[in-house]
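One chain comes next, on its own, written out as structure tokens in the form predicted on its own.
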Amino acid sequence: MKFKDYIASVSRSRGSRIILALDLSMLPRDEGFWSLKERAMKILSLVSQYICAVKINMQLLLPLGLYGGVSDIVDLAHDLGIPAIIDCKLSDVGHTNLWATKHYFEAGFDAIIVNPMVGWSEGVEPVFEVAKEYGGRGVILLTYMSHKASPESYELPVYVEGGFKPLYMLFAERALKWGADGVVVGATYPEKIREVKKLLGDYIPIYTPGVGFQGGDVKNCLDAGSEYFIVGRAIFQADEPEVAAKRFRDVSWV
């Protein structure tokens, strides 16, 4: 089954469009460090039938390292019946994609996301190839982020085939030319989301971080044509995880 249909089913299976972020920051001086990864997968377990997919990002890759460390997580998701996507923004060279690709499926991720900066040739098609290998693992592709200066990088006219577009219109068209599993879109800027989805309609579904800490609202997103919805701190920072998690999950289900 090919990711996007695989998340698709747990989400409709669950009646969530929830993804846990699960984006634990410590360093080896804080307390309770050592026990980093068991309360991650506390966590995990405890919001898993509320959520339809769990991302992890560097906040857990570069403490727990990605065999042994991360990989329990993702074997732990599995059990649950959730799949797990790799936030790793990847942006290299193509042989340097490609064996990081190899190495996160290696370790049982189901899908990575890709920044499309690089371009095609040597630069993300390795990406796409490596998935297919891997039994049809998720490629999606980072268009518009969430924080306060993304339009200073995403909004930049872009000059192609005789006119100005916006880069993050040219990242989207990217995605429906190169059949990405979907695009990101920050929850903090609806009105891109909006653009986006008239383009990409029922095509390439929308994934939208920024719910939550940074103010993101999941009607808005939702009414604009977000097809699933990134929340972290909100979620794992809150006292019962798994209420925190229910309510967010209530509310992006219509």
The other form holds:
Amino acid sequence: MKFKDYIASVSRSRGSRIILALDLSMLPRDEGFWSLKERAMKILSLVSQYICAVKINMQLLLPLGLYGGVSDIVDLAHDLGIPAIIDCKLSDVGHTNLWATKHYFEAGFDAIIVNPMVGWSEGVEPVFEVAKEYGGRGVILLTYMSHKASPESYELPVYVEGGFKPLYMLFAERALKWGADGVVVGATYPEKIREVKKLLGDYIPIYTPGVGFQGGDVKNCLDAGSEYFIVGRAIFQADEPEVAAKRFRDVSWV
Ligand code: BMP
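Condition change, the form predicted on its own to the form predicted in complex with ligand BMP:
Everything in the complex follows now, all chains and molecules, and the chain you saw is the first one.
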């Protein structure tokens, strides 16, 4: 099954559009460093019934490592019935992208987030090929980020085929052309979600980070066309992560 369909079926069966960003981290000199993995697994287990996927990024991967590190968390996610996404925002040349992608998929990740800036040939083409080889794993394109400086780059006008368009619309077009499984558009720019949704329709789902701590609003983004919401600190830093996760689940599933 293609990743796009896999996450959609988990989302439907749990009645949840919430993806947990499991962004815990610690330095080796911090007290409790050696229990970082257990803490991450505990939070995932606590909230698992309210989410449709877990997203892991560098701040957890670096201290834990891949094989026997975050791969144990990926195994747990699978035991709990949810897919795992690696958020490495991959953006190197093709041959290193290829190996990095193989390692992530070998460790069990179901999808990878990549930066479309590098382009297709000798850029992300090998990533899409490896995703196919591993039986329909997902490739998600970073399209418009949620932070303050985002417009400075993502709105740059680019000249393509005789006209100008903003960079993020070129990235959204690439998602269609390349057959991506999703695009990331930040919750803090709902008007961009609306614009990208107009282009992508129901073909490619929009993944939206930036609700909660970054100030984005779930309802606005849902109305604008977001399919999934990536939530980190507002869940894992809560006194009762499962209560916070349920609250996000409830407002996002209407
Ligand atoms: P939080 O809910 O704690 O603000 O975390 C948001 C998560 O989404 C983080 O894992 C971050 O890497 C990711 N993210 C983001 O915040 N904005 C983007 O534009 C793209 C992201 O991947």
